[in-house]
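Coming up is one lone chain in structure tokens, specifically the form predicted on its own.
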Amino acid sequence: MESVQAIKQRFGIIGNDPKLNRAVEKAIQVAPTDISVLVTGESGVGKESIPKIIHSLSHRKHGKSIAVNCGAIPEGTIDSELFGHEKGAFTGATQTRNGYFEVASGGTIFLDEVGELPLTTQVRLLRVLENGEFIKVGSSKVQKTDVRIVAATNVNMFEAIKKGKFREDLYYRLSTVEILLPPLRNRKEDIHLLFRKFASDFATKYKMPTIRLTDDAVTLLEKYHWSGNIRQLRNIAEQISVLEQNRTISAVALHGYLPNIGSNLPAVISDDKKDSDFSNEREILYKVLFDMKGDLNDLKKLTMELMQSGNNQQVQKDNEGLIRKIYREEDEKEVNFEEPTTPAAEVLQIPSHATSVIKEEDKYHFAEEIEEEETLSLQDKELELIKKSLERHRGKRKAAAEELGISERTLYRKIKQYDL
């Protein structure tokens, strides 16, 4: 068995971190099996170099290594690509065709973002994993394959499962042994040896003197977040290598390289987060209706103490203004022979949104508290207004409506609202 700096120097793995070996080590320990293997870590560490080793050492590797991006298919052709299709079975299917798992048959596949793969691909992957059979689309005949999977993905598997956005039995499969690859920014001292190497990379392609980094500029790239990691480190050096007059750079020639220098990516808020959130505000929105209750309380009060004191007329006559305003409203609309249905939040201004959370024990409570004070109620005093009018004119409705203000066709439908 070869060494693991054997094997990083023959696949071109630069590095001394310790996780880093450690992955490493597990796909040199797991290669001469069969089993399956799931490979985790941020977007560009560098997981594809983790199946190439797998395979390698394998007894599988004089057979066919193929590698597929399961993000970058189409969804509603993955199932044709990964198993084939027969003649005719879906327009433009005009041969039959193998699928990888059909052509790399005795060899290994390699499922890269196997966290976007569709549901309906999943049931099938998780088939093929557990017995080496499945069906061609179009087709009704079980066919055989012996394949090794390694997939890999950056999607945290648990939360994918926990949304429903991944099959719980295809991740135990899959990740029989599981090997993570840390993050750059955990391996601090691999950084600028890395760079060093992509630029030396660089000057070689590109025909001209290395890059060099100053010790300042040393320090930043260490202290840089990488959110891209290797991938990201890569491409700045090659953007140095290619802009910079100067192939010494310093610490503000890199940073105009480096974006959203001095802070870190936003965070990402977890859903108990938002839950938090969400109930602080809704806490927020009781308080404020129940202040405004409180002071609908007070303004009833008032009204009272005021209706005691020997104005009971005023306020009549402000019920009596009311009720003409709201009448010469519904007039202007389009009116049918129905009963309104105004909202109380409108009368009481509330705001539309207020309403949906009022608890339903305290609807009641106000609804009590309206009947006990009668004098204060709109619809008798418009009951009584309409009686009184109709008793002076002698049952002529015409006369009635005009005197109350408001159009005949309303005063039909207040009579037989109210079974006059």
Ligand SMILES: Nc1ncnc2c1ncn2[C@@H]1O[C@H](COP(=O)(O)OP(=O)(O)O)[C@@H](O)[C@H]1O
Given for the second form:
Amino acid sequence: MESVQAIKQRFGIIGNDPKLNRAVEKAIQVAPTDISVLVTGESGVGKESIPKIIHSLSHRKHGKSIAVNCGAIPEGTIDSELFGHEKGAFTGATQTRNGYFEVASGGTIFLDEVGELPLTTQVRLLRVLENGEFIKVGSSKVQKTDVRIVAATNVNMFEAIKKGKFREDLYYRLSTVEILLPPLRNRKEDIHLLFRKFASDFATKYKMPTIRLTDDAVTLLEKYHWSGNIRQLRNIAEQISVLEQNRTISAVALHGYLPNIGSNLPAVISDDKKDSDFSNEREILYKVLFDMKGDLNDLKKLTMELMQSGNNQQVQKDNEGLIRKIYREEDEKEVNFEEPTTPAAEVLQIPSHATSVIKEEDKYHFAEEIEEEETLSLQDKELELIKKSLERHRGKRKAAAEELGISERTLYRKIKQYDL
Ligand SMILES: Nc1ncnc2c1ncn2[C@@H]1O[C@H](COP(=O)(O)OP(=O)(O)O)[C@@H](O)[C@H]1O
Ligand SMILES: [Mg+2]
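Which structure goes with the form predicted together with this ligand, now that we have seen the form predicted on its own?
Full assembly next; the chain just shown is listed first.
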């Protein structure tokens, strides 16, 4: 039996995650049998390589292998595509046609997105699985076929069964062995490895130097949610490979390519703006700084008022209100992350970092307006508010967070940040 490593190499599967290795191992083990296999996992995790492995390691390897995307075939023609039809079975059926199950006899059929099959087709499929029998559309003659079935789905089959969209008996028939491919976010160690592989492939393809990531960018890459999994990672590696002139990619540059990232960098991430072209670092920084500048100007005004009017209660209130508002916006953005992760801003160390980077390089004229002092006095204010609130609630974080109008998580982060 070929080893997992050899098979991964043969099929171009990158990664060393134990769950990925287990999936490949299962495919190798089950290949010589005729057992039905159901491949599950989110979109873009690499499900399509599993039926290829199974077919080529099976005794059917010299037979046909047909892949059918069940979600892409219109409901009206799917029975005819899969099982064939008789001449005159419906308008336009001018000739008898053999379906995939007949053509692939002796081989393997891969039913991709099997959860999309209409219920009537599911009945026909169940019959094939039970005794190899099928009937062409418009015929009454029972035919036999000898096909190995591998199916794949990215939908939760139990949900589909509960909703009456998928037959339970068919599900159990299809999933004699289930092979689960893990989402990319659960394969942290493989993310940079895959990125480097894709970067090198695209460098060759487009005849450009290979892009490489700074350490900060790698951290950001590994913390990102990757809802589109490897397909999305590949796509982003391609975009950056083509668009970035500077071949060393910083976290800030990378950030502009990651849609829906949960952080407090609103300009770069808000949904309605994600389609705009943030292809270069400068543009991203402009957007970030514009937003920060707005907030800082408000705070500057309030701080001035506060200083001028001593301990004026009303101003104090306004000030607290504004800080609360900023926090709340930050909290809302964080909802995008399903898992507890560090917001990108912390990885990037923005705002303090972004401000100083720009001051150093002195490229961005408006950045001069943002004084480091302002950031510092804002932090003092924030620290004072948090301290007072914690004192009032005798260190009870839940109550303090409630009073400040922020989440406990944000408060916890701030406590760590200020070493309280
Ligand atoms: N482990 C991997 N190593 C390299 N490329 C991969 C890997 N897994 C998936 N890919 C690539 O990612 C893309 C999506 O894979 P695919 O099998 O079509 O996903 P799915 O069918 O699960 O949606 C393809 O371009 C595929 O070649
Ligand atoms: Mg697919």
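Positions refer to the first chain, counted from 1. C-alpha atoms forming the largest set that superposes within 1.5 Å between two forms make up the rigid core. The shown structure was predicted, so the numbers you read here are calculated from the model rather than taken from an experiment.
If the two forms are fitted on the core, does Arg413 show a Cα displacement reaching 2 angstroms between these two forms? Indeed, Arg413 is displaced by 2 Å or more.
Quick one: once the rigid core is lined up, does Asp17 have its C-alpha move by 2 Å or more between these two forms? Result for Asp17: no, shift under 2 Å.
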